[in-house]
Structures are given as structure tokens and as C-alpha cells.
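Quick heads-up: it's one chain on its own, the form predicted alone, in C-alpha cells.
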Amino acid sequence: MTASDRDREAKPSTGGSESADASRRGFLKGAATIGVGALSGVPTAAKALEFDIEDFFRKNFRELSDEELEAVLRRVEEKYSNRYGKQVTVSANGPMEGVVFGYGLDVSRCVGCRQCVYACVDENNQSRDPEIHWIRVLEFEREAVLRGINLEDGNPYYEPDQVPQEGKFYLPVACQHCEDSPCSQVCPTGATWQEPDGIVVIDYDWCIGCRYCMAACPYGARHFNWGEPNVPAEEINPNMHIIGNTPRPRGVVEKCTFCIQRTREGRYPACVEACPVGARKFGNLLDPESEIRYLMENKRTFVLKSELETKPKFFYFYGSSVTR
């Protein structure tokens, strides 16, 4: 692994121009400053903001009618395919009746490839540069885990020339899409929340960036756009969903959506169908015949910090002897 195949982050650089942050938090500073006068110069505000006025004052993504949603979809379709100089499709789909999603995860399995992480990037638009990775994998200590896993002991930036390493255990995480989500309370503007399918979503035009959800996460789950995000064009997925991977402007937090643009339609997520080890499971938790219900039947799953009692929709079991 290179430093450029690390789960980080990047900041932005001290020396950039701040006036061209294109962010709604940016925009509301600069409109408080000069006060409520300023909306008859809202188009040369944008303009010189570099964002689309009309998503800028967009109603909630629910609170849109049908023909509000309509046509905010072909417009979105129009500006990616325009960008990106090939036809970009972006979907709306809503949750399936009956149907509530749920995510195994054998840790007895995984071997640390990371290959989930890089399906994870290709289908959901994450930016190349800054890189923006929605999940990481901790490598761990396997006899300190024994004693009981603390996430901020795992490594995310390991490099081994091969795995997976004799002694170590591997963990992947990203959003555990709670039903009783810590990031969905403390939001002030309603920018994210659960949908009925169990799939925690964000609005990123609603979203601000006050980054109160990174706060309030006990994961570490959700990520901040510090920089213009980076996606070449011979790269970007024109498979989209509106509140799943168009790619996200700077000043916006950004998460797992349980590759909302695929499952509901009917397929596995990304990083399902990459892991070479079957260690990913995933399916509707209210159909008894599912797999995802025979792990949980069958299996010893477990949660992270359950003590914390957020009900996550993301499990972890053991398939098989952890030892190697």
C-alpha cells in the first residue's frame, strides 16, 4: 500500500482563497454579515460563489411534490452530464414496502484487501483528491482483541506487503445507519435522517457543514469535504441517486448510504459483491428467509458500543474460528 491508499483526509491548504468556497455555510456567513438587503444580489452572490442558486434554495428533499422532485432531477441530470461529458442518470427511488435493510460482517473472514474500500470510492463518486474513503479497515492487535474491541486502538493506515499479517485482525467500518442515530438529532437544519427502509441519508443541499453529526457520530462514520472534491471524468459512476452518490460539493459532510442508488433496486452494494472472502452479508431484516436474518439467528453477532444503545443496522458475527 502507497501513503495515497490511506483513509485520510486531507485539509485545506492555509494559503487558499476562501472566497471561493461555493458551501451554503459560506454563503449565510457572507448574507449575515451584510443583512437581509443582500437577497436582491443573490444572483451575483452565486455567481461569484460558484454554486447553482436554484439548488441553494431548494426545499428539503422531503418536503419536495412530485413535480418539484421531477424536475430537480433532470436539472441535476443536465449539470453532470454536462461536467462530466457523458449521460448521467439520477434516480429518486424510494424505500421498498416491507422492507428494512440490514449488513453482516464475518470478522472471522475479512482480511484486510481493503478492496471493499476502493468499490466502495468507484461506486459512490468519493472524491480522488482530497481522498474521501467512507470506509475504513482497523487493523488490530488479535490478542488485544480478545480482550474486547476499542476502535481508536485499530490502525487504519497499515501497509503491509501482504494480508493478511500473522497476528492481526481486521475490521471495517463505516455508518451503522442507527435506528436511533445520534448524527440525525443534533443536525439543525433536518439535513439528515432515517429513511423507513433503516438507510440514514443526508441532503446535501441542506447540509451546512457545522459538522455537529462528525461530532455527535460515536463511529467516526461521517466525513467533511475540506477541499473541492476530485472525480475524473472516465471515473464517475453516472449511476445516481439523489440523495446517495452525486458527487458532493466542498463544505459538505458525506457518508454511507448502503449504496442507496443499487439496493433499492434490488442488488447488493458495492462492497458486497468486491469482498474476495464472502465476508459481507446483506438483506432485508423483516424477511424471516433472508440471509441476514439466518446470521443473526444462527450466528454470535455483536454491535459496536452497544452500551451506547444507537441500534445499529450494521452487525458483525463470527463465522468461523478467529485464530490464524
The other form holds:
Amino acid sequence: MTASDRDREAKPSTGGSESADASRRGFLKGAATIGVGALSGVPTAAKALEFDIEDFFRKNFRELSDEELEAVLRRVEEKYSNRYGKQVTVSANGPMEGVVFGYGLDVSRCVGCRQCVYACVDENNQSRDPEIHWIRVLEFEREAVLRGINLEDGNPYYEPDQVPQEGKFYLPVACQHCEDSPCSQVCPTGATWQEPDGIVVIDYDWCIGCRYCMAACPYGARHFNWGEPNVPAEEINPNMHIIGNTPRPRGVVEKCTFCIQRTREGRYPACVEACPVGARKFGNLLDPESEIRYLMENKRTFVLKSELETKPKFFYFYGSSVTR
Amino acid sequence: MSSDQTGPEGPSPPSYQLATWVLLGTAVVLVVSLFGVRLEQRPETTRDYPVRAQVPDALAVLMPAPPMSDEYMPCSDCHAEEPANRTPRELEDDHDDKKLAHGDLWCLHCHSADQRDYLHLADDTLVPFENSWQLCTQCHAKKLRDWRAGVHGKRTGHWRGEKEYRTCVACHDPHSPAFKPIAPKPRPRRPEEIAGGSSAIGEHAHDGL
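With the form predicted alone done, generate the form predicted together with the partner chain in the same format.
Starting with the chain above, the whole complex follows.
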């Protein structure tokens, strides 16, 4: 019996009121605990696993009915509120009508300071140790870039006292949210797909950790949780989206979601807000008045590895004719 | 049809009159207050430069100009008495802490020699310090166009909804506008540095860039 089956069976007995809902959750929790207890024969171990078993058996995000989704959200909220000792809200805000997201990054301005990297880590609850960064800033020799950017030549480990360094060029790389995304095409379980607003998302409960997507991604944008992810409770961002920044379990792949929990509420992604030189731009590709459309129409833009025809929605551009 | 509209239940003439007077009164108060505020905001010597009306869109929230530094004191404190020396020159005794690195400009290209606590445009229109961006955009018109579109400079807030803008001096020191180098945040760990733990097998080695 899957969690969603149980939801459906429990449904008629609930009156829809808050207290009835709470008691239903209590019932489900009990049911799951008994289930695991019976399987393992160790009731104490079952206590720690009681919620995870429900996540393990639940339907794919795209197949959940509204009611089932609601139950999942409340369960996950409760799980993380308990784990981190603070009120966590988990939303499943859907794509907005007439919106396809696009991202612009001004390579003539980026100074390589990595403020975006750490703003992203904080916002999206990336594991601190083992360390996971969704954004990697690559440093290139300016001379070499004049002959064309070869991503393999980029150095993410630069650490001078100050940036930008003379003769260097910086290129932050994260998920390019490809229109024709190789990663989602190779996923054997349907755990990753492209949403109608262009965001390529991952259902962490459906990811089996095969890492085919990582092999398929030409941008190195996907990251695997080799170890148990670790985010200190005081640093957890409690504003979560179910297919966004909910804490990941070990053994799953994760990557940039354009800050789905923020952008589907109309806000800018965290990296845009963090950039000290204003090099990061974000908006609706379908809105002719948006800044992303302006830069595509008025600036020299390029995408990474255009020859692969992945059709990224992440556009690099030269905002200034005068480079450093 | 028309008899329905002018039926016996229609409002009587006195209440029409009352409503008219109330409306008229409100309008007069509104116009006076608006006009008053406008006069107050605009120093007599300063022309309303058209750029001011061209802040991007209805949802734009212009962030206030950053405050003057702690050491700031009105220029007129020292400069009011002596006549201005208008010859461009290297300053030797005073203001030697201000390194001027902004094209071929010197002080009086931007600062007014007649009204010491104001800046001035090329046509001598005075501009208060908090509107310095009107001055910048005389030369940097392309930047103004990009800024209005949200592509030059930093925007925060909402891509759909309220956007926060900053004027030039929020990011650029007008005396030396180029960005100063800053310390980068820590680099990511190398694969060999995470090897050994449970997170061992080098993530980056398989990133396949």
C-alpha cells in the first residue's frame, strides 16, 4: 500500500476541518511507523524512518492529485519543522500563465567574487559538509578567451587576495535550463523534467541516484549527494518548494532551480540579489518589456556550447563595450 | 426608457448641489497641496531635468541615494567666502585625499563654483547632490538607457512586482567610478580534499565540463 493509497482510504473519514486533518496525519504517522516496525522488527529504528517510508512510496510529483499533493506538502512540512526545530513552509506553487523564465549574465561585469555561490547555498539549503555548490565560477585567461571559451580550460579553484585579477575573465556556470535538456531525456525514472515555465526540476523522492543525468549534462551543472547532506538547523531556509530547496537525502542529484520558491512568487533569484556588480538579470522571456528581452535584443549574447543544440535559457551577454 | 431614469425616486436638487460643492472643494485642496509640494521640492535655481520623469515603470522603487560620508560638511563652509579659482589644476593642499580618476574631468565640471552646495549640468542648471545621476547621464546616455531597462546596475525585489533601483552613486564613487577589487569568497574544495570522507569519490572529477 503506498502513501497515496492510504491518503485516499483515509479521506472519507476526515471532515476537512483542521483538527480532523491533524488526527488523520497522526493516524498516518502511526500507520507508517507500524508498517516499518513490522518490516524491520526494530520499533526504535522505525521511529526515525516513519516519514521517509511514505516519501519512498509516494507517486511521482506530476501524478499527484491536488489532495495527495496537499497531504505530501503537510507531511514534508511537519518532517522538516521537527528536524530543524523551526516552522518550515513547503509550497508547490505552479508555473505562471504566459511566463517562461530566462536568465542573463553580464560577462563584462562579473568580477569573480563568488557572492552568488554562497547566496545560492544559503537560499537553497545546499549541504555545507560535504560541500555542494550549484554555481561554479570559472576563471579563464583573457587571452585564451579571445580565441573562444573552452569550458574545460576554466579554473574554479582560483584564490587570489582580490578579484578581478588583471588578465583574467570570470564565467559563473550553473544549470542552463535547456529547452532540449539532455539530462531529463536520459532519466530512467522520470525524476527530472522541464516545467512549462522552463525550469528543469527534480523530484528528489523519485531520483534513484544513477547519475545518468550528470553524464548527459554538458555543463557540469548537476551535483550528487555522495554523503549525508548536512545543513546546520540555524542556517536552514524555511521557505521551501517541494521540487526546489527542500533538504535532499543522500544519494540523489540536485542543481539550480532558478530559485523556484522565490521566482514563482515573482521575486528575483537569490544570486541576482547577491551580485555586487549587478551582472545578473532575470525575467520573463515572453514579456517584451522585461530586462531579459531588452538585453537579448540590444546586447551581444551567447549561450554555452551552442553547437550541442541544447537551447539554454541562460544567456551570457556583454553589457559594456569597454571591458576591464 | 428615459422616463425611468428621471423617475420620482431620483435624487433631489439640493443633494446634487452638496455633492458638487464637496467635489469642487476636494479638487481645490488637492491641486493646492500638489502644487505646494512641488514648489517646496524644487529649489528656485534648479530646473526640472526631463530625466527625472523617466524612471522605468510604475512599480519602480528608487532607492534613496546613499548618505554622504561621515566627514562630509557643506562645501560652502569653506568655499563661500573666497572667490573661485576656475583654472583646472592639480590640488595640492586640500582635497588631496580625493583621487580624481574620472576621464579628464576636474572639480568644477561637476561642482558649481557659484552655488557651492550644488552640482551643475553642462548648461549651468543647478542639481542637488541627491540628484547627481542627472549629471552623470549627460555623458553616459547609453548607460542611462540600459539602466532604465534594468540591464545596467543592480535591481532587487521582484521580477514581477515592485523593483528596487539604485542611482549611479550607490555603486560608483563619482570621483573614481571604476569598481575597486574585492576579496573573493572561499574557493570550492578540490576532489582530493573531499576524498577520504563518506562524501569521498570526487564529485568534480565526474562533472564532465
